[in-house]
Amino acid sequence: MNIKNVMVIGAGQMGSGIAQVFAQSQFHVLLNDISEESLQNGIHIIEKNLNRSVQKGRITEQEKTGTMNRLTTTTSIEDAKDCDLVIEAVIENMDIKTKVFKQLDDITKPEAILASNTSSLPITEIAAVTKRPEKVIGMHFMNPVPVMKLVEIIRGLATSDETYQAIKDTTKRLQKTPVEVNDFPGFVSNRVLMPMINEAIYSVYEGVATPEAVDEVMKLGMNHPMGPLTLADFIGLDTCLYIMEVLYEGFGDSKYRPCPLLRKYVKAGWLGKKAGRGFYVYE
């Protein structure tokens, strides 16, 4: 299948990143979301990264000029019409996801495939949802999407060879690397990912040390980039809390139990650097 039009559903982080790497790649992009001021707020962090890799050298203006000139923003779901794949961005709840699935499938034209970037949720069961099952299909990009080089491209139980090697095909279109996993909860970063960040969490929460020195620790001696407390922060808290109640639930194992203090901070509405406060302040 050759795929040209693309619609990204959710101007968020994740959403509007996805836009930029597709508008990027020569492919004419629809971004929608619910609202004009979460559109703007989209366009404009693709603007501010675009402007960044311009001042590096990374881009001409005229690169810039032309992947804003592939970007069209909608309020209106019903202009999937006529696009190729749609790949869905929303908040990591299945009610909302599988809302969005339902009016896609009656929407989209019939060989038109539906994506889902989720970084949890099984495939399988927002693939239920609709009469295409087989081109349903995970596309789970990496934060932030336009410098991060993986997708996750998660099966479904009834998920086709031919939907799985046009996601392939088109993620190498995007510079990206496609690596295929299975449909298990968390799939293959999450289920590793986020246990050691809540172990992080539980090693705050009973005294072994301080956020700073746990991410220290693991900075200066595993070499990571990003201590994992810093990563929770900027992935957020209720992301990671979610998403251990979706490994918690789907296993039913206890070492995927949250910690209590990570509940407690997602209560107090410390959910990291987006909410200016998590484990650490931000200004």
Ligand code: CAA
Second form
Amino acid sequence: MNIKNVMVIGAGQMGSGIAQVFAQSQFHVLLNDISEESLQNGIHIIEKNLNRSVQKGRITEQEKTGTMNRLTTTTSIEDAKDCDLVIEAVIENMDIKTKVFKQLDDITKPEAILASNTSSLPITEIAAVTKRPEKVIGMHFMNPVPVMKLVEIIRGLATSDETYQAIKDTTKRLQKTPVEVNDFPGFVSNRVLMPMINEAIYSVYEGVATPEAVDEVMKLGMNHPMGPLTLADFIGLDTCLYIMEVLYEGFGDSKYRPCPLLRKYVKAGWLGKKAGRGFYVYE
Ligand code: CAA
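Return the structure block for the form predicted together with acetoacetyl-coenzyme A; the form predicted on its own was the one displayed.
Following is the full complex, with the preceding chain placed first.
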């Protein structure tokens, strides 16, 4: 399948990053959100990233203009009708995601592929609300999208080989590396990452060490670019808690129980960098 026209639904941090990398790889991209303000924020993030790349000499001013020209914003999901691929990057809420997929199933042409950037919700369940489960797939980008090389490709129970191959090829066109995984709670990325973050939080909770010390151990001792608690603040503590709940519920195994300190911080509104406070304080 020749994918040319793409819609990205959700102009938040992930959606705008996804739209940027597609537009930089010559795809025509429609960026969709329910609010005009979110769209303008998304475009602003993209422009800022591209300006930085121009300043660093990685791209030319002309390439930046070309990328921006391939991006169109819309508040109407109906505009997905001519798209070959739609990537949903709305909030991690099953009701909202299934509502979007039902709509897309009605709007898009029958051969269009519908992908979700979910970090933890089951692709099989999302696919089941459509009449084309073989064309539904997970395309899990990592944050920050323009920098991170991985795209975790999640095959739902019914995802066809043809759909998988088309998404694998598309990911390579984005200069990213696709890794195939099956649809189980947390996939691979968050099944491994989140228990590590949760254990780092337990280390603080149990008084083993300060957040600074835990992060320093993992940065200097394991060569992680960020310590787990800095990374948790960067991802959002609400998102970390949500994913731990998905693992805990999905496997029914106590080893995935979220740390009480994580729950406490989320209840306090200490959600990490976006809230100005998490394990660290942000100006
Ligand atoms: N958007 C675009 N580019 C960004 C960026 C952003 N938000 N943040 C940093 N960059 C770019 C910088 O411009 C810089 O580019 P140059 O090399 O050209 O200068 C480059 O990334 C490195 O940035 P910095 O020098 O400022 O800082 P750094 O060396 O510490 O790197 C980082 C920043 C790439 C974010 C690095 O700290 C890192 O890799 N952290 C771990 C990120 C990670 O683990 N992400 C996965 C999160 S989990 C997830 O996404 C999945 C999920 O479901 C929860």
